[in-house]
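Next comes just one chain, in structure tokens: the form predicted alone.
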Amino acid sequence: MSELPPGPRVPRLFQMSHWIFRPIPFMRSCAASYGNAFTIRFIATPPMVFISQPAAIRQVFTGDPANLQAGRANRVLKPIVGSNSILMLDGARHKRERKLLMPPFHGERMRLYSQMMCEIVDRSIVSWPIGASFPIHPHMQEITLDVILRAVFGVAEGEQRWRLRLTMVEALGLAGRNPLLLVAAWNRLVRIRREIDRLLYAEIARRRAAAQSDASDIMTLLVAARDEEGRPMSDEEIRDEMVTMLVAGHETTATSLAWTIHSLLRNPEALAAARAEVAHVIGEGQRLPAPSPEQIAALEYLDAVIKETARLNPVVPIVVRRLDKDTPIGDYNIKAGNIVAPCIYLTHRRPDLWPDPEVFNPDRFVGRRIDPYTFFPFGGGNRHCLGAAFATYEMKIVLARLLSRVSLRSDGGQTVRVVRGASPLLPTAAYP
């Protein structure tokens, strides 16, 4: 077996530049030139092997987590999410943290969030212009941030929530900048991080002081959580997990929603089918009650629309693992210290797995169980996203509310292009 698959021979600086500024054309070009696996090289990092073949992806997702280390591979995120984030952990610490974080995201808790999510969507809709063009993505950002503040952070209306929201909006705006411009704004980013820390630690202290609480927000549940030895999470651990949920759960969900709406507006038959399903299961009109979890679960076609959008436009293009020892993956024996990257984007567009892969067709997912090594927008194995059920439920609530209350149409005078945000790939309307 060879040690590494072939890849571009241009200097590392050029490869990094392509990845930062034009990731999709770069991935597609490499796949066209080198096939199922290729190696790219960046400055100051180990070689990264992209794979898109399901058999190789299965080897990664079912392999020994002690060898295939996601935490070590994600070190670039440490300045953003902190060293205690579940994204940074491997081994026993990752296993402990995951067990502590799982209960707040249990499916039964979704029932508590339906009314709140509908109220947030309804409040946003009121501000939308009638009969005029407007970008949808900022409104999705507003909705998902408010969901984070209420369901995850549990911050009530008032000055504290206003300050936290304002600071987070500023931080997320900086994180979405061109990386070169971000360097120039580093001092500002440090100041914002200190303010977020001050606000979060104050909230954590308030929850600890309350001791017993019937609050259902995720921060309060984490304060009360205990591991198998009866130990609570530290303030630093809670802080890092809350920032992780903000980074991983706000922009990604907003982007997925924007892409889904874009997909529906470009495909009138799918839009009509989704609207008809929502009307049949939930109803339509301005004064509908919040849907029940059972009603949300019954929206099978809407779920397929969300999945098909995630297939074509995954907001995170790859997942990564760093090898602790030499490991055979696919046709290669990859040396310890290198990074292997199952590529979500390329796998989701393989014509041998998805007939007519560039065509939007939600029927691919209706009544079918999909192989987790051919479709994995939330990652896989022991690192499958803990918030996947929460994000999907939130998306279905938001979309069902929109389809039952408003009528949107695409502005044919604009085109849509993809830009890189803080981590996801964002849809951005660009005037031709």
Ligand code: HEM
Second form
Amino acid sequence: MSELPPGPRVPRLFQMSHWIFRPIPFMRSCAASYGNAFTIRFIATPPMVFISQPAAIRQVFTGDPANLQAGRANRVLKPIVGSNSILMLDGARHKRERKLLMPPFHGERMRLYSQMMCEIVDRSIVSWPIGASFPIHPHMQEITLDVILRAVFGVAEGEQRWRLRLTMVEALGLAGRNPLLLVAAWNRLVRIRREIDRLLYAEIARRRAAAQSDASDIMTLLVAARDEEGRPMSDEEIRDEMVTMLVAGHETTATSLAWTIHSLLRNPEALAAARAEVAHVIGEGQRLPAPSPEQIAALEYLDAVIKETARLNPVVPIVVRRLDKDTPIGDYNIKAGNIVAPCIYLTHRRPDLWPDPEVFNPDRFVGRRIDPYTFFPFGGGNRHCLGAAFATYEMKIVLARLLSRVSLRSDGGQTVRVVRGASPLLPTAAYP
Ligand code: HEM
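Return the form predicted in complex with protoporphyrin IX containing FE of this protein as a structure block, the form predicted alone having already been given.
Below is the whole assembly, all chains and molecules, this chain first.
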């Protein structure tokens, strides 16, 4: 067994700039040249082995988490999310953190969020121009940011909320630039981080002071949470997790929504079918009450549209694990210290797994459970996205509300270009 699969032989600087500036053509051309597994090399990081075969991906997602370390592989995000972020942790600390963070994302809690999510969508819709063309992505960003601020941060209307919001938008804008610009903007990032910390610690202190609270936001739940030994989370831990959820959950959901609307507008049959399903399950008209979780669960076709969009345009193209010891993966025995990257984008477009892979066809998902190593827009194993149920619920509410309240159409003629977005969760985010 050899140690590393082959890969491009151009200098590391070129490989890195291809990954930053034209990630999709770069991944595709590597897959065309080298097949199931290839190694790419950047400056100042270990070699990264991209894989796209379900059997190899299974080995990664079901392997020993003590060996396949996501926290160590995610180090680049530390200046933004902080060292206590779940994204940075491995081993026992990661396990403890997941247990603490999990309950607020439990499916049952979604019931609490429906009304608030619908109000936020309705408020956004009334600001949209009628009869004129406009980009949809900024509106999706506005909606998903408001949802996070309300559901996760529990920030109510008012001045404080806006300050937090504006500061965070600024921080995200900075973080989303390419890594080279991030270095240049370091001083500003440090200043903004201090301002965010001040705001967040004040919010945490306010919650600690209120002995009992019936608030349902996630920050309040984390202040009240206790681990198995009865210990609470520290202020620093809560701060880091709040920033993590904002960074991991805002832009990803907004971009997925924009892609899904794009898919629907480009595919009139799918649009008609989704609209008919929403009318049938939830009803029609401007004054509908917020849908129940049962109604949301019954929107099977809409669910398939969201999945098919995530198959073709996953907003996170790879997940990463750093190996602590030499590990057989696929046809290789990969040495300790290297990074292995299950590639969502390439796996989702393999012709041996998906007939006519480039064709948008939601029916692939209708009434079918797909293997989690063939389709994994939320990653997998012990690191599977904590917000997956929340994000899916939110996307279905937003889309159902739009389909029942407005009639959108594509202004046509435009080609779609994938560009690097503002999500620093992983190296690339894509949006129309
Ligand atoms: C459509 C929207 C979203 C997508 C596509 C997405 C995707 C992902 C992916 C690919 C990972 C890495 C998984 C791995 O390494 O195997 C991840 C992790 C994570 N996501 Fe999401 N995510 C979304 C929304 C959210 C939301 C709304 C939240 C929270 C509010 C969230 C919180 C997290 C957290 C905390 C992790 C780290 C889990 C861990 O390391 O144990 N995500 N997400």
